[in-house]
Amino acid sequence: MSETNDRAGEERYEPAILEPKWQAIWEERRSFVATRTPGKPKFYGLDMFPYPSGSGLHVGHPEGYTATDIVCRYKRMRGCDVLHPMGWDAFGLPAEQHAIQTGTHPRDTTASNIATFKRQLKSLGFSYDWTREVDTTDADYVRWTQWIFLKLFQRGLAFQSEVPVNWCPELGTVLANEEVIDGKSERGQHPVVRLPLRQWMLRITAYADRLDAELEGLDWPETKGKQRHWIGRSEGAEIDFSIEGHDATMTVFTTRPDTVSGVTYVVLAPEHPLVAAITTEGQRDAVNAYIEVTKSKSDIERTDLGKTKTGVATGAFAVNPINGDKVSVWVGDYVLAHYGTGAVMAVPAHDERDHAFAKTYGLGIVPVVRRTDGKAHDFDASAFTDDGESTVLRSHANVGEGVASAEVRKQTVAWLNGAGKGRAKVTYRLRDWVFSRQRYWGEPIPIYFPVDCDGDPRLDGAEFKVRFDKPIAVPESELPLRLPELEDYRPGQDPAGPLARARDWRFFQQDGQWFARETNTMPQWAGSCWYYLRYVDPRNVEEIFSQDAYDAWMPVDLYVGGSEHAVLHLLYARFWHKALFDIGVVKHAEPFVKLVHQGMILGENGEKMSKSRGNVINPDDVVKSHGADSLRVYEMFMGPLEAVKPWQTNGVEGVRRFLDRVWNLGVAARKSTSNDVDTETLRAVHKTIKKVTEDIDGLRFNTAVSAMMILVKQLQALPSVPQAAVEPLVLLLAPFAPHIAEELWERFGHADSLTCAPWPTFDAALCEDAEIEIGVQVNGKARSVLKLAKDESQASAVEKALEDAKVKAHTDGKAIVKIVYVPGRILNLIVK
């Protein structure tokens, strides 16, 4: 299009004078502070919000917040009154490791990051209300924190307990299963060991079931399979062994209990209390020299499914309720005292580790189920999973062979309950949340207790005594309870943390009677449970939100974030929104009714971005370089939200021409001298308008892109562009690239922003082809395409297909035989 070209020669194409520009109009018009219109339907699209880290925003950071806001911006122009937020994760160890390393309060370095995080993100022209922001780390939010944790405390769903846990002397902290590997310490690699400590816990497990059942009305695709797994919800028994020679039972947990009568051995936790009581003389050391070795190990280690496992006799035996047999006790480290029961009874010839196991220690295998094709077998996985299997059971009361499985899990349990040796029961996979960290940078637990002393604890040499058995609720007018400023702040020797060193802090006196605060702080989960609900009223000083503002914005419709949070994070979020839920905080079930993840974006080698690889790209040299619409445009265009790609700088020189191409249409629209649009140009236009429309709705963001650049190579071949044609694709246009879009619909004459400018609407008659494509076949074979209309009468299909040359080549001087004519579909001439 050489006049469009010429022309567009006058006018540069400058995102770094018009995006400063655009984003600067739309704060000081204040173009997307949130507020309700009666009777308008309300939009809330929510992004994960970051930790604000010391390196800022790479390019893998705006994916997810670019589609998140394309929605936000396309529901403001379909006439939604929208919420779309923006805050900072700010506690965690990362922050604390960082003041550690350089001397700097973990308060300053965050300050600092977040206002790094702000300004990137201004920058990429996110339509964000910023009015809302909200900080973890802000004296106002904390309350809150400490509000629900002492709401979930009243309701006994956050307790103490003695937990085994990965203590670090080194790092002086404990440790997630995650963070040890070989015993040593993932930071540092330093010894690691398990040791009981006073954790505070919330009982997450109170909710598995409605964590589990609630997750089917979610619009979660993927994720509810890994929350799912993650409460592993399981339907089985359990059954009591007794001991021989002593007045003990041990408890397992079994999903197959009608496999009970082919169990050869029992393995029990190292850590089971029952395991000193009933190892034999001859088996104790070995025994113990086993248990030591585990402490080095995590939950994680001791669990791999591809590990080999390992075992020690303890010398006792158990009998089977069921059939009177002595099977062996044994001590492995793959069983968890902390899961289930702490004891599991192994089937060696129904399941593959138990198999392996008996194999190495001689142990023996009693087959107890077949197929129904009755095929025999020594070891067969398959005969303890397939529907409709078979049992050959040796016979006990009211349960016989050659019975299905499933029945006889059923008769088993009621056989079991009657003799009291058994009963039903479900489980989870699910434990306990371990909430306290050993760490200066988080919450203060809002909790203290009483002291025992004679003096002043607070002074050096005092001798005293914390009654922990007896936590006391800080009132909640007494909140925020708020850090004390240390000058030394890193973990020591002492399990309780560095805030136990805050004497003055830790202690106070009140009528007479010490008490000492609680020193353990919540881990960075806390403040991300609930950040979307504060954003509903973030300046509230009464109330954690009003229940107008809940009614105005709840539930979130769009969640958008890293599929590294797919599980604990929103198991979490859900587990408080559920506890509030019961108490009448908040009025729905669920907090968050669409899910997506974006996939990760690698760098141009193909590896994961990071510092180490050399590999990080700034979003601020992209910026610069090319502009933020070509960022958020070409990030949208890689591929597949979801899926994971390789950054390629190419790609974003390419887009870049796109948007250049763009402003070339706007700009020679503006001096068309007609705007007269031809029926193939609006048919175009109103195709691309129902496909950017559709792929929105349905996040395919990049075929959503692909259509407008279609749209932009057909009106450049044009030798006039008239601007009607060019508004609708700016319109469109707009949620993906909102600088140049706004820009070119002020040039155009609008005085108004285009930030809530109607959509675009598609007339149906224009988006349908008056002629379509069809195949033409003789004798079943594909021979060529005709183009015909929608409606092409049998007869006027027969004669154009004989004048088609590749046609006539297979008909000429045959006699046509038969017709088959489906129209809009296809035409086979059999012939003869």
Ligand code: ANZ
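Form predicted alone done; form predicted together with the ligand now:
Only a single chain is listed, so you will not see partners or other molecules.
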């Protein structure tokens, strides 16, 4: 059959004409507006909504979006009510930086970027319910973000704290730990310093245990492990050491209570309050000087295994509760103030950092655990061991030699507990979330404070004191609290942020008392913490959403987005969801049942796409040159969804040729006089239905596409193409390439769009191969492969095998002494 396209005009495949045509029809018919029909199953397919940047959509966006769209379109055809929404994560730095450079209000920049993104997404034919579009910067949306903040505030989950924060002078803002990589800002790579500042914090640590434990039931990829690691659940014990000559106790956190009799010194973090209380006169200057030096170091520098451990003795001594040993108390910055108790018992024989420290300062090293893996216990790094068995314990705890470490841990904690000197303890690495930013383009934090002042605090040079210790919630009825208009969006060196300059907005008077609004704004993460909830009822002005709408759609059945959000957005969103769960706003403990990350699409040269490398592919160009359907199918055909893969322009061309062939099959089928499908073709069709169905269920879109390609080749080879064989193909293709599928469907004479046409079913019997390849062995050695009926009799199988030249070569002149035959699997001839 000819593959040329030069038929009569209307019979050519012209995506530039039919794609906009179908997009308009879908819009006009409201094909994707989500509604619930009683008794029908629901499906909520969610994409991570984009930040509408100035550079528009890149080819990475359509990858995940196409995957979700395929599943959503497929679910509609399978009779589900589908919610498939889209929106904009539109607060954030770039629009603000653009505003600083050009004076354009971030709102205007954001609006025009959104318009571009929306046009681009629409040109790709995604089946979004655009009536549910949300924009995190919209006042109606901000209102509910602020409402959630107030709920957190009322529950003590939002609080202020003077904390050493990551201050980035270049960006003029504080950054979350998650946004700092190797002492530099994740965005822009500017240096970050530690500085104590008043900040709003969210008490995510209150949910550490649930955020860890409730990952259990989720159908998530290795992201679960990443979150577990970030939360850092650590099971151990707190042990109390009394300080000699002081009425003070130093409590350490350890994961190795089995090693307590090997403690040769103890260490306090430089920030620990006990340091000042117990340092002796003689050591005071040295200790103070040491603390000064520590201030400039980040946690990463302090705990880096490769760095030399430093410290200074306090001159004080602590008593080991288990054996009465007197050990020296040190200050060392490898102990972090905000982890565990900010104090450690050092066991240089079994901990690498303690070992390095002991070597430097000539402290004792006492082994108390013997390795059980047969290796010698020398003190190089490789010899440190998590598990082993105890050697003789020099302790009150009655644990003998040769007992396994895990058992010693238990017994030691039990003994300490009984003696009132220790207890089992679970610690988390997770820290509370610094939630304020000193920026303009974010949600105002809906809090205000009384102001102490004599006159009008808005006047130049007015003296006033904001009573940050008396935060007051903005009444719910006054939400949303809108941003003030500003001329200058620069953050400035004042950590209060640019909103502090909007004095008329910031200060107000009530009954003679002046008040000041909070001038910090929320971080960009805020809006994305709950957008999936607003989609269920986005225009509700009475409530955040109605319970009916929630019941109709939640939870999210499939969530697709980049793995860069594995710990930040996904952990924050889960935290808010759990807080809302506790308040009774939501009914599920977890929002996202199934999660998938699409792999990054690299440039044609195998490098990350970037403007500077000049390897960026613009989806608009591909739509123009090959069509949206080609782009969609190509991005699915590139490889497994999760894999990182390079762009290949000739790959798009190959996919376009595939769609041309499908088109030509459609044209040929309409002209064909016979509609009879021969058995072999019927089998091929059913096998393809089975394969594509299972592949979509398993999110294996690349192999689904190749199965359809194989079927197309087979249909092309027919002398006459029956419509009955092409129709199922068109249905299978519909979720992948919806425009061409709709067009062919219509041309086949169907009045209704195939959006909700029933998904084709397969006959299992037709999917089974009548003949199947089985291996033939002679004396257990594979000699040949034969095509046999699945239920071929043993006699016939042996007969056919003995006719096979390769088998014959090993059986000729020999006697068959035994036959092992499993139909459909194997034939083994034992000969002598």
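Residue numbers count along the first chain shown, from 1. Each form is matched to the other, and the largest set of C-alpha atoms that superpose within 1.5 Å is called the rigid core. What you see is a predicted model, and the numbers here were worked out from it, not measured in a lab.
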By the 2 angstroms cut-off, has the C-alpha of residue 530 moved between these two forms once the rigid core is superposed?
no
